[in-house]
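Form predicted on its own, single chain, as structure tokens, below.
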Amino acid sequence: MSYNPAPNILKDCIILITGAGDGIGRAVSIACARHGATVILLGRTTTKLEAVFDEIIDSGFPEPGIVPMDLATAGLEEISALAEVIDSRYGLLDGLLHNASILGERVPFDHYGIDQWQQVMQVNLNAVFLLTRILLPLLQRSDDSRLLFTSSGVGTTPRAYWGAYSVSKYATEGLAKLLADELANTSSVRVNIINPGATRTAMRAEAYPAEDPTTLKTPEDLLPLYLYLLGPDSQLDHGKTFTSDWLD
């Protein structure tokens, strides 16, 4: 599907994505910003964050928001105090990308080391839904609001030696799919899962180190398939999963 979306599409939009210092992350955020939306960005490096605020500044886009958080560590009360700041000085998300994740050993499940095993399922898994069971009542607010969440081809089918990144990402699209379904009928908030496929990241080199990084699609690439999930032409888009052919 070819999609080319409109310049100020995102205009005055609230947007918080995390992972936001590089790789898919940060190539979101730009672009969001480029059409006109306020973005936070959430990461744990905060040298990376500072960087992708210049460039959004520098370029004469709305400022953004900076939250310096290490996703292995944020707990309740840190993201209750993110809540409160959002509220007090935006009132209100209009959307929510679950964008960061951490790759973890890919290695026999006999093999998989416990303290591994738990950093990785905090990351992808239980700071996911911390974020998005305290966010969820500023998305709400929202008059038209997406929640996306990012899968995988080991999400979607779990496949052997990717251990808790394989389980992380299936009990993300079972989240995302619940939430959907319980959202359908009684919020304006559009829940949806995006599964980039192979793109050329920090995290596909490390799976794949003899790859040929190449031969892979960019972050900027998959661009339009994001402002459309979150932006307003997705509107009639809930409980759905996308991937990168829906912009073949």
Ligand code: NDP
Contents of the next structure:
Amino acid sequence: MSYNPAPNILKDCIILITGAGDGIGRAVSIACARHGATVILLGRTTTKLEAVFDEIIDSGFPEPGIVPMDLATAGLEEISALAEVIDSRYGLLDGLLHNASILGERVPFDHYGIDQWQQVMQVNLNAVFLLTRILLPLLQRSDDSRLLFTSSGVGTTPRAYWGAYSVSKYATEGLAKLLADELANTSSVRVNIINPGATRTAMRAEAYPAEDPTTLKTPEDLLPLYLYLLGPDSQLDHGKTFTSDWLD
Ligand code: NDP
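What would the structure be for the form predicted together with this ligand, given that what you showed me was the form predicted on its own?
Below is the whole assembly, all chains and molecules, this chain first.
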């Protein structure tokens, strides 16, 4: 589908994006700002978030917020404090994109590190639950908000050796579908899943070190789909999974 978002399609929207300092999250953050959103940039490496902040400001887009947060360790207190800051500064959220993830190791199951398993599940699933649980009331204050979860091909078809990453994406899909069902008739929050597919980022290079990255689509190639799913044009979409095929 060919989709050309209107220049100001996200004007005055407040959108929180996790993993905003690099890869897909970085590109989507800048694109949302370009289309008028105030983006709250959440990530674990402050220098990367600052670089995205500078790029947005230098381009003359709305001033973003920066939230340095390590989702491997962030707990109820830290995330509740974030919710309070968003509440006092913006009053609501129009979008939440769960994008940050880690790959973990790809080894036979009986070699999978116990700590590694817990860390991947913490970042990719438990932090997603906690952020959603604490920030949902702010999303519900918006007349038309978006809650977007990020999955992967290994979140619907298991792949040998992918361990906790694959299981965390299955669980992410489950969480998204459960919430979509729960919120369908009781809320204006639209819940969907995106599987970006093979994309030229650091994570992909870690997973497939021998691959020629120039054969892959870039995060920028995905932007129409992300802008659609985070903006008002996806108002009728709920409980669905989108892949980059949508762009064909
Ligand atoms: P990248 O590894 O390029 O970027 C991930 C981002 O998440 C980085 O900014 C990283 O921060 C941040 N992050 C990682 N761990 C934490 C943490 N503990 N706390 C806060 N932030 C953290 O990944 P991609 O852009 O490739 O992936 C984005 C999403 O798309 C992921 O959910 C991934 O599973 C999914 N996906 C990607 C595919 C691909 O081919 N690229 C294919 C299918 C799904 P920092 O930069 O500081 O490390």
